[in-house]
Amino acid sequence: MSTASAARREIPEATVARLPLYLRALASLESRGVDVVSSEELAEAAGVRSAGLRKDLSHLGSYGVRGVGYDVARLSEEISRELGLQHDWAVAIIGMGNLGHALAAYGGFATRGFSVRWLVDEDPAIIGTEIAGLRVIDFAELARQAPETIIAVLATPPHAAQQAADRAIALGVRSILNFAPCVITVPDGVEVRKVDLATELQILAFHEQRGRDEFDDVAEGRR
């Protein structure tokens, strides 16, 4: 993600977080041969409100054509440019347990502007093995191979996440996607996005329980 570009345009963080949703919806529309889409149709495809979508896109300077809508290919290009997806970003997945294996085999990275080039682990039993067509290396080899710009994906156990993050940052990593179920501390200038599957399930459980309670209340009222 082009943080500098977002800051330059003063795009709110909440808007930046929704841009990938719009991009995914546009890709689906483009694959179906749709050339022009209204804000209502795009909002429905992205799962947001149309007024919010129009406000978000206005931060990009994209307002569409009144009575016509948005040019799908052009808007997709604008969002891709704002997100910094005009070229592939190099990715290193750190931690080759079950989750690391699954992420390495995930084909969606390549279609969204990310190239997984390194799989990293410190377990001698895993280093040198091949996963999803890539040889697992250690941090020392990553230091020799990695370019200046790299995005790290942490898939380590929680007890190893901080050390893995520290070592990645020491190599110049400034963007981290953290799948480990813990909070990591990073210096200023390093961006961390956390993916916590258990937390998301707990939120779903909350809504599921609330729905059941409301159903029970309605049922009680009918008796």
The other form holds:
Number of protein chains: 2
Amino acid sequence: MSTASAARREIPEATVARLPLYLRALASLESRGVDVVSSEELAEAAGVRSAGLRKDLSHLGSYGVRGVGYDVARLSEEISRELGLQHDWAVAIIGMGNLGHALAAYGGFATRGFSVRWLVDEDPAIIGTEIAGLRVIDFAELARQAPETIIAVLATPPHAAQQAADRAIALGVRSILNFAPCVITVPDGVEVRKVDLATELQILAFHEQRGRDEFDDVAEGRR
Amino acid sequence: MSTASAARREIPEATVARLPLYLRALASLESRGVDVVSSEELAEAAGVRSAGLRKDLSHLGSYGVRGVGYDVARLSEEISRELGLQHDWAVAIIGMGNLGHALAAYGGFATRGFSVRWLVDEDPAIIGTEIAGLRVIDFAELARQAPETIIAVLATPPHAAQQAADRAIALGVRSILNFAPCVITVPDGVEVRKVDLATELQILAFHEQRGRDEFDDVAEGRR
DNA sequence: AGGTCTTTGTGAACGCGGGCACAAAGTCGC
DNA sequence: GCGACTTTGTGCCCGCGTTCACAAAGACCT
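If the one shown is the form predicted alone, what is the structure of the form predicted together with the DNA?
First the chain shown before, then all remaining chains and molecules of the complex.
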């Protein structure tokens, strides 16, 4: 009753989070002309352990060949399909401050299955200007132009993030990447991932502070 | 023998990763004039469960008062000390492309314990130019100017990331925040955290694809 | 064609993290 | 000053994820 249509093989969240890494590593190998790779080599390239890699791949009914390894092109395609990257996803960036501006100009999305198609802001001074070949529009305009499934990237100041999220969700957005340093609450069925730059630095700071005193005996068993 | 000087109370990694969230939530409460908060309220503000929050705080020998809650200012200070945020940390941003440029101009660091002090690039066309009030320098110059403990933010293209990391480490950097979409290998004692924007989007894409078919019966028990 | 050797796929053990529920502790009212 | 009430701190349990180690499977050599 609860896990009704568990027809699709269930893929662990931790595995899903690593699939993009594998895909990246595979693309790199492919560009270097490698066409077969062992779990050991691929794990090395992706920065994980080989046993974990094999288990991850086994979840998507992988087609490795024992004694040989994995076919790079084949595996690459397999993972792409699993992640839903056969076709590009349309992305709207909301909030055209420093960060939004940079994200709009950032080339790293296009090659990885995403196409930034709309830039949204509510500041009249910014609306209408052109950034990276796109005109900045307001929410009303986005509502008119965006009938499809889109992914929203939130790059607003924290105080505006919740409202921006609400508006996006009202347009049918179900996936949000939140760069605003705040908690946003969303209804069930909407997926939010957050990227908080300052938080990452603070975690580093913790280890940096700790490390100064303790690394000498932890990092090296003897000395 | 292994865990030699576990004199300091050991704080779980998962807890460390949440401390910045608590700090942020506390700052928000403080600015609103709240000076005592219960674990329930703070958990709500930080987007976690209250039981988990209490357990996290217990690790740093917290000073909550039963029947009342936590003193906002006190707790805030406690977490700041734990994270090593009494003084600001000096940050060098390496790679002045779109992303590096935006990070340099991003105001979100200064208020959270970090001071961006050096902007580094190896392109002669960029070196010497001024961004967000700082002059872009090369690695040699950074080596001359940076005697202290610094945190490096890598915002280079992927092919340049490893070399940039190596150079930074040679200068004594032990903490790296890597925005380049690639794996970098570092010696023991150097901490790397990575932020990969395209990867985050790909994870969202996976759920988006899955969600279209399956959410209807998973999200809602009945219908 | 058979044997050896490589590499996958996976069963089992383990450790961490999250959640529940309760007892301890301290406050506030009377 | 005492009792009731609130909220913390934590012991226990469970489920997930990671790692190890090995058996199955297939390729390659002779």
